[in-house]
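What follows is a single chain, given as structure tokens, in the form predicted together with the partner chain.
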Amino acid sequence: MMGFWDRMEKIDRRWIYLLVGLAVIVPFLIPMKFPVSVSPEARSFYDAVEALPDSCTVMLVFDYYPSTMAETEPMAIVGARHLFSKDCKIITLTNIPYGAPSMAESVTRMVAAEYGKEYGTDYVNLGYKYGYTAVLKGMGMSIEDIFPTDNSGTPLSEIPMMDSIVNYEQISFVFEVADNATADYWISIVNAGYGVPMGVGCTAVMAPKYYAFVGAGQIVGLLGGMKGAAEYEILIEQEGTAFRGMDIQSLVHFLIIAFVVIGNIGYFAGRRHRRKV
């Protein structure tokens, strides 16, 4: 028996990789569709967006790198869908130079096509500008000062949607999707400094930190990781990639827990055996 646990402790890691690979592939082929419950944090986020007046202007911020797209992009997509369904005008921007302007472009273009929205009248992509603290602070006085042109180089003065938008006073809400600490600056500069209400969608590893901001009322709600995105998909009644990803994440989480349990049993059984010897 001890031999078995010893062998288990020294198992070739390629078996572990194989099992993880299967746990990712199998739910693709056989969807399980476990019901997704909605957390209070996601519910309050949705309620805050739902309560926004129709046709208001919202900033949808793409502060994430392509590496975390699986978790963060579904949040940006559901955010854009919810906002366009309410006829809100969307300003997208990013503090990440690494491809984020392109992601903002492709997500908003895709969702805008679903809702028949036009660039320049219903949404604008400001792109990226270096120095997030200066950018966030500077937009408090004048967005055009910081972003004289949009992402493709068109002057903001030539974009009809931006005619009536000067600074944060005309922004009703900030929908921040982030995989890094830029969300902290949005909270401390834009929410605390200018009183703009905001919600944060972030990766699962970041989520524990932002519970503190929800508790303090600095952000209206929180979408944590792919589960948070799936919760929002349920709330807007449009199941997407995050909802489908829940089966995979469920199986992989169970597998990792099983590995931890087996690894610990092997560790303690092996320790007892070694003491006896």
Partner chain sequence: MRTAAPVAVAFLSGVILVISFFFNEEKTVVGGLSQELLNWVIIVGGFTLLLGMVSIIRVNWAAVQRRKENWIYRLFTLIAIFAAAIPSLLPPSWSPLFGRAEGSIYDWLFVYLQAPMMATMFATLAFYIASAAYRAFRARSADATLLLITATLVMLWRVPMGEAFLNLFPGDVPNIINDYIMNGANLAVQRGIIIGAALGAASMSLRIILGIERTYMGKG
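Keep in mind the model is a prediction, meaning the values are calculated, not measured. Note that the rigid core is defined as the largest set of C-alphas that superpose within 1.5 Å between two forms. Positions refer to the first chain, counted from 1. Compared with the form predicted on its own:
- Shown in the overlay between the two forms, fitted on the rigid core, is a CA shift at Val26 of 2 Å or greater.
Could you give the coordinates for the form predicted on its own, as opposed to the form predicted together with the partner chain above?
No partner chains or extra molecules come along with it, only the chain itself.
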């Protein structure tokens, strides 16, 4: 018996890598659908979007870097699906120069195709503009002054959807998806300064900071990490990438806990055996 625990204590790490790899691959092939509880912050976010007038204009902000796509992009996708399902007009933009304009383009075009939405009529991508403080304040006066063209260089005056959009007064809601402190500026400038309702989706490590903003009523709700995106998918009844990702995350966590337990049992059992010998 002690020989078994000695072997477990010295197990080849390649077996561990193999089991972790299987824990990642298997849920993609066989969905396990581990239960995901919906937080009050995610539900209040969903309720706020549900309460928006149909066909209103909203901003979906892609303030995240490619390195955090696994956590943040599912939020942007499910948010776009919910908004398009209500026939909202979506304006996308970003304060991040590295990859975010193209990610905004790819996400909105993909989701727009699912709902039969057309560029220029149902959504527009303004792209990136340097100097987020000046940009956010400037859009309070005139969006076209800050973004005279869209991401592909088409003048805003030639885009039908932007005919009646001047500034934040025509924006009903802002969904800020971020992996950095730009969310703070959207809250302090756009919400506090112009009274535009907004919700935040952020990485899991950032989420604790933004609970205070929910409590203060400065954001209507919060999506934290992949779990937040999975909660939103459950609420709109479209289980997607984040929900499957939670299967993977849960299974890997169970596996790690099992390794820790087995390793400790093996260590203490082996030490006890060696003392007797």
